[in-house]
Structures are given as structure tokens and as C-alpha cells.
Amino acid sequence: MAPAIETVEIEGHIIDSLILAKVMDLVLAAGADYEVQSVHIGRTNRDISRARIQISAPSDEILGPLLSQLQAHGANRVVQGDAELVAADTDGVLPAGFYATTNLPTWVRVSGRWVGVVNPEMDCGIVVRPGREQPVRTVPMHRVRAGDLVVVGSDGVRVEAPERPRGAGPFEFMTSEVSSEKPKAVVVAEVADRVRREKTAGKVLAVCGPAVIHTGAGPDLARLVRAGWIDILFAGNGFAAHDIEANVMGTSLGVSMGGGTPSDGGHANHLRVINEVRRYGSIAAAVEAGYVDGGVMYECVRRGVPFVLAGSPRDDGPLPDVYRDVVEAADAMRYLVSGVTVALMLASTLHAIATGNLLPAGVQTFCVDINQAVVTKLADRGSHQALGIVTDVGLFVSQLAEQLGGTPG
């Protein structure tokens, strides 16, 4: 059931008369919640005070009677207009003054009702399609089509502030913070716990940088994929290339995974691997042919875990599965993130930020990197929900795989 939200205003000697307290009590007693948006308290006891309160109820059935009840105490609905809609006149171009989205839960007032945005995503426009099943959606700039009705200005748009986690779990210290000084075992156990809990409701996304392979975490990550803990994988050409290199040649960027020594001519190992996979036409075909017989990409193919490999200009090859058009890559990622409830950003900077941009604020995001700056960068770009764990990704993944153990459920 969709939550129902309305704003009321109340004025008078509402503090001394305990009317404000009464209104708040009534809201809670009805099973709804309030957020005081503004209070103006009179300077003297003669002056009247004013308060604006946003009320959110689990459903219209609760909100309606509550609003009538509150009216008796002088709290009146703030008459709020619908959002202004302007039709886009050019494909891929939003109307001037378009409402730029955040990744927070967002509501748009359409025909006198607040309608929730189905797919919150930051830095998009909002398109309203009256009469459709999902009438209000975020749409990235390049996907808008001429004639789409786009929300302009901020009237009739409401954003729900992120809720601060309550309680004193080991994560409290990490809310939107980076921490390099906490016992890692506790943190890993907590991440494992969240993954286990969220797994019942949604999907787990892993975003991987090549360091996952360089640090030797490939087999552990492969184990997590094989056991069914990872539902979606995003990475770049490097991660996939080194994963395959490690499994086919036993090296990562030419360095032996076992001995840690550079192998002769090893600097070309990844090129040879990429070249061979290109010969097969796709990673899946290379797996099918037996050329790739282990590793993260192998497990993804075997288990049917969807992956997006997004390309960049510095890529060697690239592997045939790599998206060469960044906009197409982002769209492919966008398509897959629906339903994700936990995101593990593993030693990845560019792909982590790209993914952070696509995720609604409600997705639990763990950013694991040896470099504190990566986590900060992600938060600075608006992914405030990201919890940073500064540690070696190889150790982290191996501990996580150990904690999670066998198959989910």
C-alpha cells in the first residue's frame, strides 16, 4: 500500500494551549508520523504561533480520517498545487527549469494526489505519464522523448529526508563516515548479517575493481557467486580480463597468483587472454568451449548471474562483452539495479560512483577500499547512504565469503 502524505498548518496560541502537542499525539495515536517543517513561535505570549507539519500515514484510509480529526483542532491542510508539467520538445533534452532529482524517495503531486516516484535516481528528470501503471518515473536526460510531460520547478514535489539509523549497532559510527580504525572482523560480520537479511527481500549487487583479482580475492568472490550470494555484477574490462587471466594463465597483470613473481612475458598475458576470448565471441562462449574453466566470470556465466562490463578509453581489447558506449552501459546497469537492496563496492572507483548515481538512497551500500578517498568521493557525489570500510579488499572478501559460507536461505 502506498504511503499517504499531507501537510497541515496550524496557528494560534498553540504552544500555551497544548494544541501543538495534542495534534502530534493524535498523529502518532493514529499510527501515522509527523515531521515539523517549520514552527514560528510568537515573540510574546500575546503573539500567535504557527506550525507547518507534514503527516505521513501508512495509507489514505488512515490519513483521511486523521486529517478530519485534526481539522477540529484547527490544523488545516495546506492547499498545495500540482507539480508543473512541461512537454519536452526534443528527444534527449529536458525542458528548461526541469526538476533535477535526488536519490531520495520522492513524491510528485498529480491531480491533487501525491504519487511516489517508482525508481528514485539522482540527476534525472521526472516524467509523468497519467493513466500508466507507473505514472511517475525518473528518466535520465538522454532517454526523454519529445512530448514526455516533465516536472518543472519544485512546486508539487516532495522529498523524504533520509532516516538516520537508530540504535547502537556497530554501524552507527559509520553513518556516512569512513572508518579505518574499527575492528574489521566485527564490521565484516555485520556486512554478512545485512547481506543475509536483505537477501530474503532483494538482490545483492557487487561492483568490482581489478584489485579484487590482484589481491587474490578472485576465488573467494567466485565462491560467493557460486553459492548464490551475488545476484548482479558490475565491473570494467580490467576486472574481467584479470579474472580470466588468473584462471587461464595463473597470473594477474602478469604476476603469478601463486608465487607473486612476475612471469616471463607476463605483461602480455592479459592481452593474450582478451584476444582469445574475442576469438570465441563472448565470455559465455569461452566458458562453453572450456577455455575459461573457473573464476568469477565463469561462475557468473554458469549461474546466469547478469553482469555489465562498462568500457573506458584505456581498455585493452576490450573483451567482446564490454559496452563501448557509456550511455548504453549506464542504461544496462540502470535496468539491472531495480530490486537491489545491498550493493558491495569492492575496490572500484569509477564503477562504484557510476553505480552510486543509479541507486536509490534506500539501498545499503558498502564501499570497501584501501583508499579512504574513494569512499569520501562516493559520499560527496550524493550517495550518502554509503558506508565506508577502509581495508584491503582481498582480506575483506575472503572473510565475507567465510562468514556467509554455503548457500543463502
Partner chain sequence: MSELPWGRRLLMCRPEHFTVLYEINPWMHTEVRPDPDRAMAQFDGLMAQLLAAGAQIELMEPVEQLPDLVFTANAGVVNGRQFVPARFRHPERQGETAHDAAWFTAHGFAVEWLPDDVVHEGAGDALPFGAPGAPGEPLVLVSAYRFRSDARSHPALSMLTGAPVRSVELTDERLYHLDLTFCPLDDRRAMVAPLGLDAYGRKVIDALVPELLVLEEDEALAFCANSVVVGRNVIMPSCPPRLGRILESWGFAVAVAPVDEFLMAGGACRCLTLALDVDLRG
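We call the rigid core the largest set of C-alpha positions that still match within 1.5 Å between the two forms. Numbering follows the first chain given and starts at 1. Source: prediction; values computed, not measured. First, how it differs from the form predicted on its own.
- Assigning each C-alpha to whichever rigid part's superposition fits it better places Ser256 and Ile283 together in one part between these two forms.
- Domain rotation between these two forms: smaller rigid part turned by 141 degrees relative to the larger, from C-alpha superpositions.
Alt. form predicted on its own, vs. the form predicted together with the partner chain above:
Only one chain is given; partner chains and other molecules are left out.
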């Protein structure tokens, strides 16, 4: 049987980001072979490198899935026609064989012309709407409507190779994506510098888990919100409940924030504050009434910082602001991520992964957790841009607040 052969090309910072090596490894792991037909390596760290690779596989059944895998790393077929468009026949159902998106910059060939996808997001379909101001968009499955023209297959689709942040800094001289041995003070200073730079043209998103409050970082995060460094907040019921508990009752999960010891009956403290906020009808109403007079949620309300609290089956209460429908929660998050240029994932697994799925690859993403396994999950799930910082989130937020100081600008 003759081998199945295809030629792909990849360009970008493919050498120092190890993307070229990754592509070769994937080819061999699939039981295929490769021949590098040409390669041009940029002379400086700002120059683009290019490579053209011929891939030979034992069969089309092996080659097809391999090409889809390679495309997620920016390796595109050289010869491509227009994308195949198939109309969805049912609301909320994509056509069979739909192209499943990455969060990388993506283009679709329509009527002989490459058109950019305006909102790269992973795990969606691509809908083409000729004549619209934004004719090519990613659309989550539940938003597809009967009659929408959906891209099927990978022909006529190109993606751009992912990049790592560039320029001098701790992320260059320590090239591992995740390490517990990076100099934390230097890393925090670099994150602060990137937040400072990106605030001039974009927004900063904080995604928070309850450990932010448990570790005593709530006041420092509240200071960042109050000073204007945080533009959007994503969290769950637990984060908001314990933030309010800490400011109303002085405990977090029943443990004194001042003494670090369990308080009598403290296990019910978060239930009591949730119950009272429910009595007021919303967090904002509890703030206006004076029941909540400090903390992260208080500062979000006072400063008008939008937040999304996405629920889960284990929630107590929940607080009245919590989205109980996960699809609605994801849509609310999706609505707010436009314009985000820096994302701080602070001691959160579930909400960090959910947010990572929504963010384009160009968003600088920092995942902070004491557990190294947590900070690798984002990259494993496809958020190539995520950089992990293994440290106590309380110390990180405290140092970040100290580094950033007063208001932006």
C-alpha cells in the first residue's frame, strides 16, 4: 500500500519556543515519518523562522488525525482550497465533521481569500456569515443556529504557531513552563511589570479560588481592585462567600483571620453570611445596606468592576449573584473577556480551566498555585500561553500588590 503523503509548513518563533521539535515528535509518535524540505531560521529573537516538512504516514486513517494534531501547533498544509461549509440543520448542533477550534489566531479561506477569525476560542465551531461586518467567527456549540454555515474538516483553515512571551526576563532565563525553583521575587516583579504595561491598552482579569481568602490574600486583592489594577473578576460561590465571611465575621471557613484558630461554631459562618446576602437580594444590595463594608466583592461593587460567579453542585446557598446554569455562566464570562490582555489565575483549577478555554492564545496568562499539578493543567488542556508559578498564592498576591502600588498610570 502506498503511503499517505502531505506537506505542511510552519512559521513563527518555532525554534526557541520548541514548536518545531514538538511537531517532529508528534509525527514520530503517530507512527509516521518526516522529511524537512526547507528551513529558514531567523537571525535574531525578533525574526520569524519557517520550515516546510513532508509527512509520510502508512495510511490516510493515520495521516488525517495527525494533520489535525499538528495544526493545533501551527503546522498547516501547504496546498489548501476553500473551506467546506455545511449548513447546521438543528439549533445547538454542529454538522458532523465540524472543524474544532484552538485558541490560536486562525484564518479561513472563503471564495479564494483568507479571512481572519475575529474571536479565537478553543473547542468551538467556525461559522461563516458572508456580508457581515465580522464574517468569520468561532461559535460555541449551543449558540449555533439552524442554517448557519459551519466549517467542516480542516481544509481551508490555517492557524498561527503559538509563541511564548519574549524579551529579557525570568521567563527567558528559566525556560520551563512550570517550576517550583524560580526566584519568586523576580518573577512577581516581572508579572507586575507586564500588568503595568498591558494596562495601557487592555484589561486585567483575575480568576480566583477560595484559597485566596483562606491564605489571607483577600485584603491585598481588594487593594488591587480598589487601585484599578483589576478590571474583571471570575470566581465561584466559595470565593465570594468566604470573602464576605472574612469581612463580616472575621473568619474564613470558620478559621479566625487574625489568630488562625477555629472559632466556636465557625463552620456555619459562611452559611450565615450567604443567608443574609440572600435576604438583601444581591451582593450589591448588601454593600449598599452596609452589611458588607469591605473585601474584594465590596471593592468590585464600589468601583463597578464586573464579576461572574459561576456555580457548581457543591455550592452552599448559593449567593444570589451566582450563575446556577453553567452554560449561562460561560456565556457571561465569554461576554467579558474581549479586550483582556493579562489573566491572573489565582489558586483556581475549575474556573481557571474554564477561563483558559475562552481566552485567545495572545492573552498573557499566569497560573499561580502551591500545587504544581494544578498549574500544568491549563497547558495540558490547550492553553499554550499559560505560565505556571508554583508558590503560596497569599504571598504572591501580597508581593504583587506591593509591586504595583498605587493606581495605574
